[in-house]
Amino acid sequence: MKTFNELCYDLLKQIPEGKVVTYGDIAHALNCKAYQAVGNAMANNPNLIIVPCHRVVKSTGEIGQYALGVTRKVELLKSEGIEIDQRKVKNLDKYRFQFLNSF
């Protein structure tokens, strides 16, 4: 059985290029409201390459924390055409990916 860290984890490998999702969308995708927990399985995120935490922003569209600093988070972001300003998502909702099914 997988540990909560890791079905955050598969779910933020479905996550496409240019697109983010929030703490809460991925809470609610695991069916519970578990939102600090997320983040705390972000913060912990073993392999930044392969789970792309950076994806993840707060349901305000600020960008919120990154393991390799916020100015790493912001040009990452940025190089997947993800509008940003003043640390936050510019229309969230234009870059903000739905999940399909959930657990």
The other form holds:
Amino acid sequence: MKTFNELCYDLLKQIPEGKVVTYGDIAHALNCKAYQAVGNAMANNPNLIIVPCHRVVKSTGEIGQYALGVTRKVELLKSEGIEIDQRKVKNLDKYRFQFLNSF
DNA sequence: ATGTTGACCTAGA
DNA sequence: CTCTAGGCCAACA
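Please supply the corresponding structure for the form predicted together with the DNA (the preceding block corresponds to the form predicted on its own).
All chains and molecules follow, beginning with the one already shown.
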């Protein structure tokens, strides 16, 4: 049994380019409400290259945080074609990626 | 086993 | 819209 964090990384790896998700979405995909645990998984940041942690934002549309800094996170998101207003995602629902089967 | 922490969420004022 | 308070879950010391 992989840890909750590993599951989070798996889900993140499923996120395609130009798509973003919220911490709550990841938790919901795991049929749980461990929003904080998801954030903790990102904070652990085991594999920043393999896991696109930069595609995870808050439910309010704010960027949240990033290991390399919020600025770098915004740059990456904008590089993927996502419209961002300084520090908030404009059409979050438009770029929202919905996980299919988490089981 | 208990307590603290964290890249959070929701609701109420 | 902004601010405050409570809750929620897993990982770690």
